[in-house]
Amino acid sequence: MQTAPLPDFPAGFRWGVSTSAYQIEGAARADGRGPSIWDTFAHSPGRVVDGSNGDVACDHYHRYAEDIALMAGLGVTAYRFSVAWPRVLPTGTGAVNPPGLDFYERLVDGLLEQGIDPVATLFHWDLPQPVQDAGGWLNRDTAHRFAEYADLVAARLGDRVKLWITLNEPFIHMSLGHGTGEHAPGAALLFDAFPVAHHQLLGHGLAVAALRARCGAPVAIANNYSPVRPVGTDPADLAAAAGYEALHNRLFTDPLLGRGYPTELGFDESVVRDGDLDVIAAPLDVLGVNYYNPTGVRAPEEGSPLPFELVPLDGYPRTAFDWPVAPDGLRELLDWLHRRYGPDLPPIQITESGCAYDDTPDAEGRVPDPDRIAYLDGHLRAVHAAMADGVDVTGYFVWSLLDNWEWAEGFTKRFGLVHVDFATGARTPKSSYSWLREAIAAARREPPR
């Protein structure tokens, strides 16, 4: 698929791909790794659409060198991966598992040998099961255990990791993992899940302090954002949309940037202790923005346990997840962040942006995915437009390098630039991989690798 050349991006713009440990590593019981909440969840009948689990996933634990070669061939300048807490600390605390840290050291060193910046996420939802058994993120103590874990990982890798990301999408982990029960650990607390939000943010703040004391490398958090669009003009619809925006987009941003929690949500904030908000508001070097789609919202039916209802938005192409493809939403979101937070807003990097399609090899073994090319082209242009509006965006990471194990959807959704045969592990770059390689080379003003 041919597209017009992308506009020029500034020198030093970070071009990356993202993954997460449980979705690609496999080796679930290898070399001393302990169980996580996702191991427990995925092995519970009825939790995952296709009944699969991440025991093997993409076997990245054993094939990481092959995957680094794919990144080098793509020409990316950064790789965002996550460290599996239970691989490093099998019980979540206490004695370190040396083979676990050894693996991440090999990965980081392999990236640096190829000129690729290691960007490490410390928590991408795979909480050690023993920590969950002790209360998980409902327990304030977990924030302190997280900071200890951050410190010991930084002690080993802090001289080489170029950017630390504390948490990935704490809103999604709270809402799907503890609000509705669709994700691990499978709790359905609805609005009683607020302590999970607060303790994640407290853990973030404590980890920022630990990382800075240990290694001084730049620190970020990766939040999931979604522009909220009311479906309907009734005042009740507008109020529902405003409430959902406060929940999804501001609950995990306002306190990070020193504004406290949105009061209109009416949460019981008794878990918030004196000094907590100061810890949470530790200055960030980067705000990670994960963007997939806007959200339609209207007032709920009478008797609903929630003050809003999420509804489809018409008029957009749709992914295999049935999400609207809306590059205009990314520009809208970046402009909103810029307007709302002004000088308090740190530089932004798009830490995830991607799409799932039902990609299959053709008769020649190639994997054409023109819809993904169109998605990436549109969203990169949206980022450039936001930059022209004055938003300080310094990087874009595609989700994902590989087709992977997609949480509760199992192996049914493919997000990768590289097709993975889950039976054999064979990797096949898709047409979007080739397109992005050319686009990155042009943007970096150098020949593709």
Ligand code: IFM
The other form holds:
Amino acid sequence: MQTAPLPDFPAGFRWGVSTSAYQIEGAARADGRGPSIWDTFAHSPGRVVDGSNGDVACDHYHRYAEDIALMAGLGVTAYRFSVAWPRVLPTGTGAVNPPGLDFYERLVDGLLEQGIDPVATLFHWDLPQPVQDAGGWLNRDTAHRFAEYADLVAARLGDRVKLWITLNEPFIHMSLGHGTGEHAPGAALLFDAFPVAHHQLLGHGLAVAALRARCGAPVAIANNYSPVRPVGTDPADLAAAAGYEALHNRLFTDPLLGRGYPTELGFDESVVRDGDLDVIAAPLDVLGVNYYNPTGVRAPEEGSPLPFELVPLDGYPRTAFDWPVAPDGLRELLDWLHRRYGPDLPPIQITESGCAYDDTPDAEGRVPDPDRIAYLDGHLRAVHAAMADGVDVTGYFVWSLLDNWEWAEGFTKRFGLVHVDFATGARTPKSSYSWLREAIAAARREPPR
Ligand code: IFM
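Condition change, the form predicted on its own to the form predicted together with this ligand:
What follows is the whole complex; the chain from before opens it.
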């Protein structure tokens, strides 16, 4: 599919792809890896739509060299992966599993050999099961265990990782994992899940201190955001939208940027101790922004346990996840962050942006995905427009390099630039891979590799 050339991005803009450990690595019981909450959850009947799990996934643990070659061919300058806590510390604390750390060292060194910056996320939802058994993120101790684990990984890789990301989407881990129970560990506490937010943020702050003590690489967190669109102008709908915005977009970012928790949600903050907010507000070098779509909100029906109701937004094309494709929402979001947080806002990198479609190989074995090309084209233009508005954006990572295991959706949602045959593990670059390769080469002013 032909698109008009993208506008110029500055030299040094980071072009990346993102993945996470449980979604691609497989090798769930290899070389001493311990169980995570996602192993437990996925193996529990009825939790994942197709009954699948991440035992094998994309077998990246064994095929990482092939995946690095795919990234090199794409021309990306950075790869955002996550370290599986239970692979390096099988019980979450105490005894280290050397083969686990060795794997990440091979990965990092292989990336550096290709001139690709390793960007390491430390927690992408795969909490070691023994840590969960001790209370998980409802327990304050988990924040300290997380900082110890961060220190351990930084001691081994801190001289080579170019950007650390402490947590991925703590809002989703709180809301789906502990609010509604759709994700591991499957708790349905609704607003009583607030301690999970606070302890993740405390763990983040303690980990920032540990990482800074070990190495000089910049530190970030990857939050997910969704511009909120009230369905009408009725005051009840506007109030519901404001409440949802506080929950989704401000609950984590306000305290990270020194503003404390939004008070209008009425959370019981008794878990917050003196000094915690200072730990959480440790300066960030980069704010990671994961963006997929805006959210429609209206006032709830009477008797609803929640102070808002989420509603589909009309007028947009939709992905296979039924998410609206709304590049305008990305510009709106970046402008909102810039306006709201002003000089406290660190430089932003878009740490995830992508879409799922039902991509299938054609008779010649090619995988055409024009909708993904249109998606990426639109979202990159939106980033550029926000930069022209004055927002400091220094990178864009596509979710995802590979079709992968999509949590409660199992193997039914394909987000990759590269198609994966889940029966054989065979990788086939889609047409979006070729499109992005050309776009990156043009932006880097180099011929495509
Ligand atoms: O696959 C997930 C990823 O793990 C976190 N962000 C959203 C992606 C798509 O749902």
